[in-house]
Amino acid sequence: MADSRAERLYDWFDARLDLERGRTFLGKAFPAEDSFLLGEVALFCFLFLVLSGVFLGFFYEPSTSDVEYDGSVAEYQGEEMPEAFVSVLHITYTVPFGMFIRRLHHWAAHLFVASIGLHMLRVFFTGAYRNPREPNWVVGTGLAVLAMGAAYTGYALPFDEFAATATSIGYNLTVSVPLVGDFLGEIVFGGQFPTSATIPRLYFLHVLVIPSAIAVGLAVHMAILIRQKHTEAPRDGDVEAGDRTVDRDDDGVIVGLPAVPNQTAVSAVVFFLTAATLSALAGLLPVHNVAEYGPNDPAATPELIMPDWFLMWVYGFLKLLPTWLSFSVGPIHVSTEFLGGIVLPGLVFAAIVAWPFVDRTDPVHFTADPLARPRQTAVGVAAVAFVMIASIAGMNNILAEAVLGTSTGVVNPILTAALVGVPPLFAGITYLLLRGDGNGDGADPAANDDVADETAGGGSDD
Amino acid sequence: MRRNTLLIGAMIVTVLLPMWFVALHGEPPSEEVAIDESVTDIRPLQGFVDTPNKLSPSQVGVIVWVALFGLIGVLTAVHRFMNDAVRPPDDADARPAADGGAVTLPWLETERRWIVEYHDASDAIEGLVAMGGLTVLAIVFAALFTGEYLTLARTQYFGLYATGMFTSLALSTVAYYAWFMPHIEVAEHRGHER
C-alpha cells in the first residue's frame, strides 16, 4: 500500500514536472579529480554564509543612532554608542551561539574568497578556461569580484573604529572616479562617509543585492558546467567496458563517478570537512573583534589601518603610486586614488576576463599539464608574484617599522622596483625552464605527443 | 615531482613567505574583554587554550590560506582513500554491470551513458566497526554541543564539539563509501543532446 502511495505521488509529480526525463541527470559523470573539489568548498562556504547570515540578521540593527549600552561588556556599560555596534556586541557576548556564529560567518567569508581564488588558479594553470569554457571563466571572475564586494560591505557593518576607518578608504576611492564619483558615493555609501545612510545602504547591499547576484551567478556557473560537463584529466589508457571502448584521447566522452550515489557521497564529505574547518577556526580564533577596536570615533585614528587581505594588493597600488601622477584635463581631475584604486585593479580584472580570448584554442576537454604550457604558465607565475609583491606594498608600514626598523620612504622605492621587475623576471625564468621541456599545449597525452613533434619542428601551441 | 615544478614552486615561495612573514606582524596583543557576569549567564570567552584576542586582516589572510591548504590536503587524502584504499586491485574482476547482470541504479545507463567500471562493495567487518565507532562519536559530540548551548555557551568548546561532530560525520561517510558503496564509473558523450 505504501509503495503504491509512493508511486502515485511520484506519478503526480512526474505528470507535472517530467521527473522521468530529468532522472537521467542523476547519473551524470564527475571526474574523480582531487583539485576539482575546490569549487565545492567555495559553494559550501556560500551556503554557510547564508545560513549564519540569517542567524546574525535576527539580532543586527543597521543603524548609527546612538543608544545606551547595558550589555555584559564591562568596558562599555552605560556608554552611548551606535546601535549597529551595540547590536554586534549583543550578538557576540550575550546571545548563546552568537560569538561562534559571528566568527563562523567571518571565517566562511574569508574561506569563500580564498577558495574561489585557488579554484581560479587551478582553472588557469590547467587551461580549463579554454574553448568552449570561456563563458564560465567570465562568470567565475564576476563571482570572485562579487565575493570580495560582499566581504567588503560586511566588514563595515559593526561600525567599529577599525572597520569604519577602513571603509572610508573605499569611500574615498569611489568618489575619486571622475565625473560620476559623487553619484557613486551617494549610491553605495549614502553620501559623504559616514552618514546615517551609510550603514543601511551597505547592509542592503550586503544582505540582499550582492548575495542575490552571487546566487544567480552560481546558478549560471553550475548550469553552464552541467551543460558543457567537466573537463577531465588526461587518461592513463583506453577505458574498456564490454564491447565498448573509450579511447585514451577521445575527449568527446567523459569518464567519471555518477552524480548519484558516488559523487553525492564525495560532496557530503567536502561539506562536512569544510564545516569542520570553519568550526575549528570559529572556535579558536577571533576575527574582527569589535570590542577590542571600540565604536567608530570620527575624531580618532586607529594605530593600524588596512583593508581585508584580499584587497591588500589594491592598497599596495595606492601606497606606491606617486602623487605627481595625478593630472587634470579641463574640469576633470584624475587622482592617484583613482589610478591606483580603480584603474589598475580594473585593468587586472579586465586582463583576467580577456585571457581565454587571448589564449585561443580549438575546443578541448582535457586539462593541461602546466609544465607543458610555457607561455601560459609564465604569465600565471608572473601574475601571482605581482599580486603578492603588491600585497607586501600594502603592508609597507609594517614591513618598514615592525620588520626592518626603518621608514616607508626607504622601502617604497625597493617595493616599486620589485613590483615592476620581479614579475617579468619570474615569467622569463619560468618560460626558459619550461621551454626546455619541449612540450606544447598539453591538452592531453596524445596531443602532447603530437604537439611535441610539432614543436620540435617549429610548431606553436597557440 | 619534476625538477621544473620544484624550481617554479621555489620562485613563488620567495614572494609568498615574505608576504606571510610581514602579514603576521599585523596586530599587537591586547587585554581580554572583561565580561560583567551579573548581566549574562553565558561565558563565551572561557576556553581551554590561550589564543589571540584580536587578529588583523593581514593575519586573518595568512591563517585562512593555511587552513584552505590544510583542508585541500585532507580532502585529497580521504578522496583517494574512498576511491582506492579498500577497493579490489585493478586486475580483479571489474565486471561492468551491463555484462555481469549486477544490480545497478536505473538512472545510470542511458543511450548516451554506460557503465565502464563496477566493483561491488567489500562489506568488510572493519568498515562496520569504523562506521559504528564514528557514529557514536558524532552523537557524543552533538550531545556535548547541545549541552554547551544549554549551559555556559563557551565559544572554544562550541568549536571543538562542532569540529568533532563534522569530522566524525565526514569520516563516517568516507567509511560508508569505501566499504559499503559499490564503486561505479560511467562514461557519457559530451554532446549537448539529452
Second form
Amino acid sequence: MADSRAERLYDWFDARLDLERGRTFLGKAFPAEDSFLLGEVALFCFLFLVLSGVFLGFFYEPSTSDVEYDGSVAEYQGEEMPEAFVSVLHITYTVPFGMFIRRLHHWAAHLFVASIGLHMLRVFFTGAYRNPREPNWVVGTGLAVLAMGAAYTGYALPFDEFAATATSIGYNLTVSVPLVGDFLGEIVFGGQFPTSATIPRLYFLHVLVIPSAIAVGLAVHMAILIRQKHTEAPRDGDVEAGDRTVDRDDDGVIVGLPAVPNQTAVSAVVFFLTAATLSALAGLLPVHNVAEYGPNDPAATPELIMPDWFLMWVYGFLKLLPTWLSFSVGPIHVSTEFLGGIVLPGLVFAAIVAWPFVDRTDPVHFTADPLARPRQTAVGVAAVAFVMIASIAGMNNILAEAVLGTSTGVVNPILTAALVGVPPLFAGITYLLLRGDGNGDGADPAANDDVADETAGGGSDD
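With the form predicted in complex with the partner chain done, generate the form predicted on its own in the same format.
For this one, just the chain is written down, with no partner chains and no other molecules.
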C-alpha cells in the first residue's frame, strides 16, 4: 500500500514536472576523490556568509553620524561615537548570539578565500584547467578576486581605529590610478577617505554588489562544470561499474558517485563538517576586537597596520618598491602605490588567467600527475614561492624588529633579492628533480584526444 501511494505521488509530480527527464541529471557522476570537495567547502562557506550576514544586517547601521553610546561597554558609556561602531558594539555585546555570529561570519570569510585558493592550487597542479576547461578556470579566478573584494569591503564596516586605517590603504591605491583615480575613489569610497559616504558605499558593495557577482559567478561555474563534466584521476585499470566494465582509458565515462543519493550524502557530510569547523573557530577563537581599538580617529594612527593574510602579498609589493620608481609622463603621474598595489597584482592575476592558454593541449578528461609535468609544476612552485615571499615582505616590520632584532632597512634588500631570485631557483630545482625522475617528458599519459559526452555514476552509466 505504501509503495502504491509513493508511486501515485511520484506519478502525480512526474505528470507536472517531468521527473523522468531529471533522473538523467540526478544520476550524474561525481569522482569520489576528497580533494574535489574543496569547491564544495567554498560553496558552503559562501552560504554561511550570506546567512550570517543577513543576521548581522538586521542590527548594523552603515552610518558615521555620531550617536551617544549607552550599551554594556563601560569605557564608552555616554560617549558620542560613529553609529557604525556603536552598532557593532551592540551586536558583539548585547544582541543574543551576536558575538558568535560575528565571529562565524569572520571565519567563514577566511575559510571561503582559503578554500578557493586551495581549490585553484589543486586544479593547477593536476592540470584540470586544460582544454576544454579554460573558461571555468577564468571564472574561478574571477571568483577568487571577488572573494578578496568582499572581505576587503567588509573590513572597514565596524569603523574602528585599526580597520578604518587599514582600509585607507585601499583608498590610496584606488586614487593612485592615473587619470581616473579620483573618479574611482568617488565611486568606491564616496570621495576622500573617510567621508560620511564611505561606509554606506562599502556596505552597498559588501552586501549587494559583490555577493550578487559571486552568486552569478558560482552559477556560471557550476553550469560549465555540469556541461563539461568533472575531470577524474587516471584509473589503475578497468573498473567494474554496476553491470558493465569501464575501460581504463575510456574518457567518455566518469566513474564515481551518482549525484542522488550518494554524492548528496557526501555533500551533506561536507556541509556539516564545514559548519562544525566554523562553529568551533567562532566559539574558541576571538576576532577583531573593536572595543579595544576604539572608534576611528583621523588624528591618530595605530602602531601596527596590516591587511588580512590573503592581501598580505600585495602589501609586500608596496613595502618593497622604492619610491624612486615613481615617474611622470606629462600630466600623468605613475606612483609606486599604483605600480605595487595595482599593476603588479594585476599582472599576477593576468598570468593566472592566461596560463591555460599558454599550457595548450588537446582536449583531456583525466587529471595529470604533477610529478609527470616538470615544467608546469615548476611554474606552480615558483608562483607559490613568489606569493609567500611577498607576503613575508608585507610583515617586514615584524620580521625585522620582533624576529631578527634589526630594522626594515636591513631586511628589505634581502627580501627584494629573495622575491626576484628564489622563485626561479625553486622552479629550476623542481624541474631538474622531476625531469630526473624519468617521468618528466611533460606528456600526460592519461590524456586522450577526445572528450566524449557520456558519463557514468555509481558504477553505472546514465
